[in-house]
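A single chain comes next, written as structure tokens; it is the form predicted on its own.
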Amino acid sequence: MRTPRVVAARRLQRRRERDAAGLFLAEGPQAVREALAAAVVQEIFGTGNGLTRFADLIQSAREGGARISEVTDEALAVLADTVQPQGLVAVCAQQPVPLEKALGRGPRLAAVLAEIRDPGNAGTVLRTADAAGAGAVIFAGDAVDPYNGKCVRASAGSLFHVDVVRAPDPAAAVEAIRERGMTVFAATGYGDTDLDALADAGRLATPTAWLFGSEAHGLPADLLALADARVRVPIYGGAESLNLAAAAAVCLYASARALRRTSE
């Protein structure tokens, strides 16, 4: 049965209603175990099946005030959007982070999504980026919501662990990164400087950001004008190109292993 609430949980599927009310829909076990541990979570709606099965979570959310809303498989299956929901949605508070206050807490590593528009991708970048301990992640310009539930889920609770923030004017973004005194690097395959080359001559050993383009177009000129250098992985094999993820993840993970050895 679709009960208001339901209905008007079911809203926040689309990007408008989640603006509107500062708030979105987190979806699964894993995913709801986060958003508790953010304090973030305001209901949290369960088949019996569900509130069973995750009783812990459950009674977590209650202790810390959240509304429990028991719900039909049919009724669950409106407010998921995946085809086999594992029988919990949660209510949540959106928590964007403004970007002078991330750039503030001094993060020695971050990503920069610009124009992203891909929610699996951008998603996967995100936790890809939290897991090389990035402590921020920036949207950028008309990237992808990060509050779509398909990059919720894609991130796998990771949006809960670094600071999210939305910035509409991407070359803005970048001029305030670079007045906190971060490099910024630029991936893209048609670079003039060799990750390894970089990697080999110190440069990544500095707080830096990391500027990914969408998969289909890149990143405009004037965000590769303003970087300080242009990479790109090499590819040693018969592959063409690295998808965005993969090549984010190589970016990154060799900025984390070369801030640690200056840590140490």
Second form
Number of protein chains: 2
Amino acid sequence: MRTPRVVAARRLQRRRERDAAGLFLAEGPQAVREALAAAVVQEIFGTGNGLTRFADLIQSAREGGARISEVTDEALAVLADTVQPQGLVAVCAQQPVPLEKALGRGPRLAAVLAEIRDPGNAGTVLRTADAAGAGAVIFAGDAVDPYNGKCVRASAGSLFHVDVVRAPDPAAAVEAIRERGMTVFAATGYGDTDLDALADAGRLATPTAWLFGSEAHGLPADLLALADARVRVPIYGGAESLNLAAAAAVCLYASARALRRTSE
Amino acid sequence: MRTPRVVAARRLQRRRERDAAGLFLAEGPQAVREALAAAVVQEIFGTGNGLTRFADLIQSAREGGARISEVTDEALAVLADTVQPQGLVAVCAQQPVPLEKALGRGPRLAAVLAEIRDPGNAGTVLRTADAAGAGAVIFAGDAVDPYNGKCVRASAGSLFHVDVVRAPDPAAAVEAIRERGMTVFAATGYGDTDLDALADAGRLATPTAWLFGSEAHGLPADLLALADARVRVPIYGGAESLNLAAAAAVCLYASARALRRTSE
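With the form predicted on its own done, generate the form predicted together with another copy of the chain in the same format.
What follows is the whole complex; the chain from before opens it.
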């Protein structure tokens, strides 16, 4: 049974509808739990089985004022991207944070995803940035919508932990970040500085924003030029390069380690 | 036109046929170039366009004794996994290296993929291990076939750079590695030791094999017990964990950095 509510929620699979409504879908119990903790859940669709199995979540959603709608397996499948959403899909409010507000909180680590179009990559980097202790992840320029279903899923809940910022103009965002006193490093396979050299020189032990570009095209020239340094992850073997998720993990964790040592 | 040769090559998309023939498929000019450098190419299928565009590769393949078969766009599409293999697919000889031989070469860094079933993950970790300078990547137990098309593609050529080892018995492999004097670290979100602590204590500056398990199930208990230490990547933010590719990148690069310092 595709009820009118299911039909309306399903529209949120399209970016235009998400932008217009300021809503998005999060599926599966882990994401729903994180969304509830972030107090952004408006409605939960669940199969009979899902509602019973995750009764604790449903109870807390009800107490938070969310609407609970029982739907058929078929209707849930229509709402979900994955084959097995374990019987739950939530409609959540988007809560992007304006850049100035996110910077005002003084994050010691941030990631800027410039023109990254692949939602799985973007969500994975978001998750890694959260794990490394980043306070803000900035989706800059023509990047994927952070509320895209695949991005939400790949973020594994991290979308609800960090300040998610949308910055239509990447160069202006980089300038705003630098004005706040953060160092800006551009991750690029063609960097003139090596990550190990930066770490050895103590240059990572300062509030830092990392710029990451798409796997296909890298970072645009104007952003490379704006950064304080263009940094390559050293390649010790025969590989030509790392993929985006691996390179981001190495860079963000090099910063996290250096920042941890400073704060001790 | 699906010629008999195309039909035969297409069978290599199935593991059983790959195992029986000792062959596999590599698609696209980058993979073909690396396969030629590794001298494992037996035959190249190319569209008219692909053969012209990559005439240098074809010339060097001919000189190496490979057979060149021109095929239609439709036949190439049948052989390829990707939408755009850029007109080239090569039939290559598998060259797995026996564990003892790979260890006999004295690698300072190795990765063991234990029961990792996802080919994209396995290929990505293989690529990252190569970039970090690993000499061997060991596919242990019921892991994915390293010559699976998706794994070959995700490895971005690294399959041709490192010793690819198949070890049906993961525990026996770990014991063989330890007998060679390598330290074995198991990467696990539930580790009793933290990667930073290992680095601070200088424990990474020694020949090391990293064990990685599947994202869904982690490492089996017997392998965790066999390792010299169970190591977690520190989580500084709200994320519960890192994904496999990110965790592997952080661990392998922590080792690479420590080993580089020792060798200086």
